[in-house]
Each structure stands twice: as structure tokens, then as C-alpha cells.
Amino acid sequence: MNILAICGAANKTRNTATMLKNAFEGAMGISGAAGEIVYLYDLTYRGCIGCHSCKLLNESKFARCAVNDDLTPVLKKAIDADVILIGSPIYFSDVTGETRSFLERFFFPGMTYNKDRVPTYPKRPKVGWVFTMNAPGEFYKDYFSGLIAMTRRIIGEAEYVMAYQTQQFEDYSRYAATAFDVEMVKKRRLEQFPKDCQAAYDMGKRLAAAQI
């Protein structure tokens, strides 16, 4: 069983890539399960250029991407993928630039334009989606659904976890960060912080082991 988790997240260490690698662990303790994470910010590559190379009907190019960078050998791991994690900070109401363009070279190829709208990828795989935000939860269920419906329809069986009024600083007073609570914020990152890590490990181990 191939893993791919897909990090969307600039730094490593911090709360996307860590909820993330929980996840991943939680994945990769399923008998059987073999995979790698991908950090997108390590990689050259750009987004969709609209070329429609994908939807030609010819076998070497039909539901392929014809970009040809730092991002093609990771989307032939996503299309052979059977469980995908995907984690990336909320930036703007929004996943980062990097995993938004990623999503464009992965989803486009994954779907047509005929009446049918049948998925083109041989495989369903699971996909699991973890967010992070400094802001509270609800600002943003709404984006969460849509994206997760999206990932349905082309690619595959999807849920989420997120962490929400996250700890971005160490110091905040060196920063122009008044608006945060920060006794609230550093509270939620010792005892709320490693429940939302526990939800990642096991939606991971979830997801792979329904792929047994």
C-alpha cells in the first residue's frame, strides 16, 4: 500500500508539518503500508497554464500533465497513491500558493469536460486534508466543505482534521500581533495542540486501514 502525504507548508517543524507527519506515522503503522512525505517549498514547479493537454483524447497525454518540472515525478505518486495526506496552513481564506498549485496540476488532469464527469485516474485513493489557522474554527468550515466535496468527485474518498488559534510565535511581543490572546493561544498549544495531532495519527491510520 503506497503512502503519500504532500506538505504544504513552508516550515517543517511547526504545526502543518507536524500535524501532518502524525498522520503520516498514523498511515504508515498499517501492515504493509510504505510511503514518503513531499514538502512542496523544496520543489520548482508552477501551477496550471491552461493548455488542455490533459483532456486531448491520445493515450500518452489524456489525463496526464504535460507541465514538465519538479512537480511530475509527485503527481505520478499521487495518481498511483492508495492513501493521500495533504496538510497546509490557511493562508487568506485559502490552502498556500504552492498547495493550490499543486491541487490545479492534480485535479484538472483528474476530471473532463464530458457530460459524465467520470474521475480519469485508475485508482480511488483515501485522501485525508489537515488545516491550521490562527483563527477560530468556524471562519472557515464552509472552504473546508467545498474543497472536500471537490476531492470526492475527482479523486477520491476524503475527510479532515484541523487545528485552529494556533501558536505562531514564541515571543509575540516582538511582533505586530496585539490582536492574539496570547495566555489563550500558548494554553491551546500544550493541552489542545496534541489532541489535534492524536486526530491526525488516527485519521491516517483510519484511512489506511480501510485500504487493507
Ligand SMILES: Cc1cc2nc3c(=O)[nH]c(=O)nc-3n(C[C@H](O)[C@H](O)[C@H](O)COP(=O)(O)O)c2cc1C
Given for the second form:
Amino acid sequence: MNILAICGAANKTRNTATMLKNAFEGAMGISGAAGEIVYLYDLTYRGCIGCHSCKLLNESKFARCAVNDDLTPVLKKAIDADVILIGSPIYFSDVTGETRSFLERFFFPGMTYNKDRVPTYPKRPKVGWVFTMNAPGEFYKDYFSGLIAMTRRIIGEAEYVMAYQTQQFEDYSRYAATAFDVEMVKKRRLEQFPKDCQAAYDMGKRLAAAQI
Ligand SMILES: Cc1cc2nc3c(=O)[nH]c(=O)nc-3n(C[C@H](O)[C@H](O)[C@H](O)COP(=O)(O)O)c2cc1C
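Next up, the form predicted together with this ligand in place of the form predicted on its own?
The next block holds the full complex; its first chain is the one shown before.
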């Protein structure tokens, strides 16, 4: 069983990457699981260029991204994965630009404009999203439901876990950031974040177990 984790956060040790690693470990604990974590910020690539090659009714090009760059091998692995875990911080009320560019390149070849809208990829992986943000959780409920619905339509059954009101700075006094309730944020980091990591672990485990 192939597990692919995609980290759309720049930092490999902070909130998003930590939760994603937990989700990955949960999935990798299921017997027969093999996989890796790909860090998007290590790669040089761009988003969809709208060449429409993936929609051409031609066997070799159809449903594959024609752009050739560092993302190409990652897209191949994603198409062959049984479980895909994707982590992104929320930047300006969306996933990060790198995550978005990955999505464009992965999702667009996975769909057609045919009337039946049947997804093109041969497998239907389980997808687990990990989101982290400094706003209160209810701010983004609608955004997540749209992204989850799109993931389900094109890729496979999807769910998400999130950490909100995350700790953004180690020492808040050094930054222009007086709007934060620092005590609350630090308390959440100590008490809530381990629970968020556990929820991520459980999600990874559940999704991988469902693919046996
Ligand atoms: C450029 C930038 C934009 C951000 N925009 C938002 C936002 O729109 N909403 C929000 O809740 N948090 C926002 N944040 C905060 C991050 O989402 C939050 O700190 C997140 O947990 C960071 O993840 P990391 O610790 O993995 O880097 C932003 C942070 C940065 C650096």
C-alpha cells in the first residue's frame, strides 16, 4: 500500500509539518504500508499552465500533466498512491501557493469536461488533509468543505483535521503582533496541539486501514 504525504509548509518542524508527520506515522503503522513525505518547498515547479494537453483524446497524453519539472515524479507517485496526506498552513485564507500549484497540476488531469464527469485516475485513494492556522477554527469551515468536496469529486474520499489559533512565533514580544492573546496561544500549544497531532495520527491510521 502506497502512502504519500505532501507537505505544503515552508518550515519542516513547525505546526503543519509536525501534524503531517503524525498523520504519516499513523498511516505507516498499518501493515504493508510504504511511503514518503515530499516537501514541496524543496522542489522547483510551477502551477498549471493551461496547455490542456491532459484533456487531449490521445492515449499517451490524456489525464497526465505534460509539464516536466520537479513535480513530475511526485505527480506519478500521487496517481499511484492508496493514501495521500496533504498538509498546508492557511495563508491569506487559502492553502499556500506551493500547495495550490501542486493541486492544479494533480487535480486538473484527474478531471474532464465530459458530461458524466467521471474522474480519470485509475485509483481512488483516501485523502487526508491537515490544515493549520492562527485564526479561530470557525473562520474557515466553509473553505474546507469546498476543498474537501472537490477532492472527493476528482481524487477520492477525503477528510481533514485542523489546528487553529496555532503558535506562530516563539517569542511574540519580538514581533509586530500585539493582536494575539499570547497566553491563550501558548496554553493551546501545550494542551491542544498534542491532541491535534493525535487526531492527525488517527486520521492517517484510519485512512490506511480502510485501504487494506
Ligand atoms: C504569509 C502568511 C499568511 C497567513 N495568513 C493566514 C490567514 O489568512 N489566516 C490564518 O488563520 N492564519 C494565517 N497565517 C498564520 C499561519 O497559517 C499559521 O501560523 C500556521 O499554523 C503556520 O503553519 P506552520 O507553523 O507550519 O508554518 C499566515 C501566515 C503567514 C506567514
